[in-house]
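Taking the form predicted alone, here's one chain by itself in structure tokens.
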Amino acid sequence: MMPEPMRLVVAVSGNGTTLQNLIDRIAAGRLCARIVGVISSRGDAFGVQRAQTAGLPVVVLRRRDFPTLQAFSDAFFAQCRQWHAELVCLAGFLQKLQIPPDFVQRVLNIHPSLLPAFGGQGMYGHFVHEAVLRTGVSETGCTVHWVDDEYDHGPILLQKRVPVLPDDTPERLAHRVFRAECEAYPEAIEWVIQQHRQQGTPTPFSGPTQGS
């Protein structure tokens, strides 16, 4: 008997293209995941579009919208309920929540750099790889983590290594940042979901980080 794929709730703010590579692993039957719903900061956002055109269900909720930050994150985690997700992934969502305790390591996020570098407020997308070119350093990459109460932030799941070349742009290097975060992230949801298999819950990472 096949297993029961596990029920995903996917947050996203912009294009959507960490949405799409999941969308595309779960068809190819790489991923043995089910997106229920998207939840999107921005209704302008590609990612909404991307999700309509997979027939996901999408709700939108701007934070503009909420007196507080705990009245938005609340308003997160009821529509994660009542879609009875299992796991939360972060995908490119410019928002901060408060986890509650139900959702405690139960919401990953992947940031473009190898935190704890290159994170924190205002540290996403070219922000990150305009950063690490004006440092000079020789490598960065992706990070995958359990989301807390603080930005880029949590244990961390995995990281794989991408090297900085001396003609890098902002942009090649994030086109090469990328490749490796849609390999990545599902790596780290498989994980998860083999975790779930085995004990019946997701449970904090315990094994060694991932290079490449």
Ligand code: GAR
The other form holds:
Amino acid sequence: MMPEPMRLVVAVSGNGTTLQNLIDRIAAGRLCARIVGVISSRGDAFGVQRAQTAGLPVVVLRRRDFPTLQAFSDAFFAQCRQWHAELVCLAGFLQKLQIPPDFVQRVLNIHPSLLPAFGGQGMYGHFVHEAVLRTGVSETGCTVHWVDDEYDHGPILLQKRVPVLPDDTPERLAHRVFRAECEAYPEAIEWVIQQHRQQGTPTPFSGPTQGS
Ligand code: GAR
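Moving from the form predicted alone to the form predicted in complex with the ligand:
All chains and molecules follow, beginning with the one already shown.
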């Protein structure tokens, strides 16, 4: 019998390239998961259009419509429960969340650097790659980690390393890192699925880190 696909909620704030990668992987039969809903923190995010094109349910939750971070997080996870999410994947989602007890180690994030380097508030997208180039490091990469109540923090599941080349621009570097992200996120999710099958529950995890 085919195993049941894991029920994912994907959260976006922007372009949705990470969401698209997951949609494509699932459609190609390369990830045993089902996206049961998409939460966007912006109504005008291109990620919303990508979700609609793929026929996925979308809910927009804007931080400014909630008086407190707690109220925003409550609405976010109430929606996840309504969709019976087993795993939440942040995909370029730029809002902080307070993780309720039933979602501890059930929320994943991908970040375009080797955390803890180049993480934290304001460190997203091109800002990360610009900072990497300014610093002059010879290596960067991406990190998949469990989300806790701090930005870009929480136990690391997997990292992939990417070289920084002498003639890199932020765009070129972003492209190279994103290629690594497209492998790292599905790999990490697949690992969670395997753990879930073995243990009957997606918690607790503290997966191995690895190079590219
Ligand atoms: C990805 O590079 C992801 O690592 C980054 O946003 C990009 C995806 O955006 N996330 C962060 O920087 C989180 N701190 P998109 O899916 O909207 O294109």
